[in-house]
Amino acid sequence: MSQDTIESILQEKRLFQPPAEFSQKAHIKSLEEYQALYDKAKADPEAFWAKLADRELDWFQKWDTVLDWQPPFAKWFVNGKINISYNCLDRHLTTWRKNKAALIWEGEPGDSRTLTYAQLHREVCQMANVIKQLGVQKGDRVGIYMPMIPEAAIAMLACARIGAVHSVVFGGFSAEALHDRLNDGKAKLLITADGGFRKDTAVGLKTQVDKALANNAVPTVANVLVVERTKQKIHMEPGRDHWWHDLQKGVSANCPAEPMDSEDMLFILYTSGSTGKPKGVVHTTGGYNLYTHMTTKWIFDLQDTDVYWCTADVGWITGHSYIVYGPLSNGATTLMYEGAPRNSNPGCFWDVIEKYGVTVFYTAPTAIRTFMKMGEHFPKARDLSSLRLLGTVGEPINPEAWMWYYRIIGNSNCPIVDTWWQTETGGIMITALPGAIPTKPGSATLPFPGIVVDVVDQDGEPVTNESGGYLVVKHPWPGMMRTLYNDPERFRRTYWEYLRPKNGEFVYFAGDGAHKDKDGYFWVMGRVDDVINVAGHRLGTMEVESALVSHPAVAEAAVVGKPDEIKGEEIVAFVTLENTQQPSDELAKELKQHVVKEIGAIARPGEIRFTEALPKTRSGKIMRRLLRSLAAGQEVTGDTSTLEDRAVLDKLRGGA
């Protein structure tokens, strides 16, 4: 993000309170019970959190101890006795939500479902013995590759409900990042399915886990359970993969649920890193469950009346948190939508809200711009008066964009909650209380109750307010990543020890930028460290510039982020070529398809420049700040001493 942008976004004046009618009816309904609730939990996070998880949870035991600190690795409610998919199912089905829907799925070709919390959990159940008749015990790791169908939230459920560590993965992904991720949590079953519906073409999966297991390259995978979606005509190994619609068939619906520690392994999900191997980041079972639980309620404000759409997919934590677990375990109705907007059908997010009457709507700034591009007249020809309250994530959202949100689909009604957070908060950090908050477009606002954050100099130090820095976090919270699977050495030295302050204390760095405005509300301006923020996913740089290197044309890769208008950043690599190569467009297009078969389609480059070097300093670290300027077509600034061929630079200006 340039100066001249960050200077545009801390001169944002326009203030929108919360509209009075809303503020009534809301859990938090002031500033100032906001302000009194984040002090509270201030002067003492363990009563506060303690407070929370006795009256908000079921637990099968009581904890012995609230938080056990030994920096950097955290427990929570130590000794506790827990099961997530109980909160999430068994604890409803003795009110009156029983019969309330849980969980209501719209197909993209039309088809749709709706289950109550009672036949959710019977699927639930049925599921989780079938899982267990597979051979799958308390702690086994399951990996789940799925499109956005009920059987995904299903298949987590049953994990959970099992004590199974489950590992999903985004369907997205390719053959090749699905065996790398099964093999590092040596999964002992898949769940898949088929396909799955994308953009008005049935997308294969099952053909991609074929690829990912052939040659018995994930050895601990012994069994591969699939889901009957599309009807593709798919090849089913004899002795190694089932389909889940004859398992099922008169398999038990009793399955209680599994006293689990408070702190044994809920699931791992995989999130890019500056190096190339993506970080297995471990989630455990009572915090997160109770971080999730009081974040949908508060920040959501969800009331039993309201039917809740995070747009999200299942893959990513924005779907754990707050598709499945968070909203469930409030007993609230979530929905899940298999489709994209998409040419033949731009829109049906417009359509989806209209048809169940959707009051609460999350989604990521990429799609609110890409919104805005379609058109008004989209939504303007929909009954969305059912929204009461917006919400954004995935990335920082521009004011523009935020304004048309609160425009056009809020009808300048309803409260925007702009939420910051990652894979390893577990759960959202920064965003406004809906009926508490005023609220500035392109600013996360303030921290939630219990959060402690700071923007910090290099050296670990506060700045004053309207100054820039890091974004840390000073104190441990329930929802927090435990450590990388497999390796906590990784976990210290990349979230801990990044930035340490003068008195040596402990720091959360989250990788992310931000101001402070003189109100004291928070600006995050986007990614410190080597990963690209594409329409809300996280990549790599090197995850990418390995994928292009592993092609026999391709000697050295960098890879940078340019400003997208839709997208926030676009993919663009600067490729140098083995001496027999010659630079063209075909090989340009046979790069970028090599990148899809290594990674997935979110990791496309969207422009590879031919270069015969790259800029590197005298040590050899190649200057990525130069290559970001040229990227976006921006004059190369700041001081380029260190470079060790000053000609590489002018060829590549040249060539711009």
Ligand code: WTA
Second form
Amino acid sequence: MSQDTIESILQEKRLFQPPAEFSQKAHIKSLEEYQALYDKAKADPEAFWAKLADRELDWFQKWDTVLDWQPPFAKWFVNGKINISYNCLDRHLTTWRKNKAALIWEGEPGDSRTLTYAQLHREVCQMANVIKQLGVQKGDRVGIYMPMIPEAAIAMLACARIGAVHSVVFGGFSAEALHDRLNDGKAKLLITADGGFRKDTAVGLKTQVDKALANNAVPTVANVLVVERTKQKIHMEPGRDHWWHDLQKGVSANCPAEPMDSEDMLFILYTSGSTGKPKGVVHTTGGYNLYTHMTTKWIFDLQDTDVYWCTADVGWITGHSYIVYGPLSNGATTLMYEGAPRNSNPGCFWDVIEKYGVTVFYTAPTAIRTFMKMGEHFPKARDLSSLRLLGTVGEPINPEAWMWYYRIIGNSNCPIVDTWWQTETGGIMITALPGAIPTKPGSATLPFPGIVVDVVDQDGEPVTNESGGYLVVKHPWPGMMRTLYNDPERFRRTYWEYLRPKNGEFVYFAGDGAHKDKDGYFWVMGRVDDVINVAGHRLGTMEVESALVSHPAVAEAAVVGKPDEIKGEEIVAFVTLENTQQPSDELAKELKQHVVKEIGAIARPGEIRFTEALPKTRSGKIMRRLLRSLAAGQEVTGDTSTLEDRAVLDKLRGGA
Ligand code: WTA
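The block above covers the form predicted on its own; next, return the form predicted together with the ligand.
Shown next: the complete complex, the earlier chain at its head.
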């Protein structure tokens, strides 16, 4: 982003106050109340979290120490015993919520299902018993590779119930990506479906599973549990593959929740970094339960009558924290939708809102921009008057999209919470509290109570107000990742030793650039590392490059992000070919398809640019900054003196 635009953004004059009638009924009712809560939490974070843990969650046994902080390793609620599936289900069954809708599901072809808390509990217990029968024990890892159907949430809760660690792999990932993740976690069981519906067509999941597991390529996976969704013809491997509906028959719906230690692993979720393979982010039980519970309650201001809808996929952290665990822990009604915005059904989101009377709606800027482009007559043709609160997540939202969301979807009377967070943070970190904090279009506003964030320079020292820098978190928080699976050193290096202030404190480096304006509002600008954000999906440039060079025609590849009107960023790959190869449109197509096969459709490069050589420094580092400018069609500015061979740049400019 150019300096001009940053300055104009920081000059933003528009300030939207929470509507008075919203604030009156909200959990946090005013800026003063937020400020008091924030100050109290900052003064004594442990007392703050302990009080909430005690008030909001059910424990089998109380903890004896709130926080054990051996930087960068944290333990929260030490020796406490808890089960998140119990907090999401059982405790609601003794209240009026027993027959309240827990999960409303809308399928892409228009089928639907509603599960009350009692019904969801029943299904979760049954799946938990089936998983046990298949030999899974406490601490074992279970892969979940599912479409957006209730069984995806049921599988997660069933694992949590018996203390198995789930590792959800987004259903859009390829067989290769699934294979790598299952092997890294040494999963014992995989829960999947025959297929799922994606944009009008049935896509196979089980076929990908068969490829991932072929020739015993994941030796630890002994069983595969298959949910029937699309009724596609699939292969069932005798002895390994089992239909869920067969095993569910006659299995007991009684399965007591296993008392878990607060710090027992709840799940692993893989996410992209700037180097190497995707990282297995580890979240544990007690702290994550509390953090997702509190953030959901206060940020989405959940009341008993709300119908809450988060449009993410359960394969991402947003789905984990804000479709499944946070809302259910609060006893809310959470909606799950299998479909996605597409040209053939441009009103699909608005139909769902109208059909179910959705009150709180949480989506991504890329979806908002897609709808903006389709035109406002689609939402205007639906009754969206049930909405009272809107949220966004996944990437910075441009003020224009924010205003459209506010006016067209929110009818200018719904607060917008722009929520900044990451897979690693477990829950939302910077956001407005909708009844309390006035919003500015494009700013995530202020930190959640208990969270201390700042913008620092390369030495880890705070920057003066309004100049940009790196976004950091300064104190441990209950929802924070505990480590990287099997790689504590990489965890330490990547997140906690990247920036070290002079006072020796440990600060968490998020990988994002940010500004803080004169009101203390945060403006998150995007990644400062080699991570690209395509339509809200995080991809490492290295991952895509490795996929490209695994093709026999490719000698070298460098991948950068290019600004895209809808997706935020699009992947541009600069590729040099082996001597025997000639550039062609066919080859470009083939390479794009190759990346899809290696990673999944979300990583498909928008553009492949063949080149004779890549611009490198004398020490052989690819100069991505130059490539980014070239990809964006901008003049290459700044220092190019370290470039080894200037002719390479001239050729690239010439479109070679
Ligand atoms: C980006 C998704 C600006 C950011 C929850 C972060 C955002 C990455 C916002 C994490 C936001 C997420 N404003 N940027 N409101 N929310 N991001 O792990 O770059 O898939 O580091 O978690 O998304 O992506 P992840």
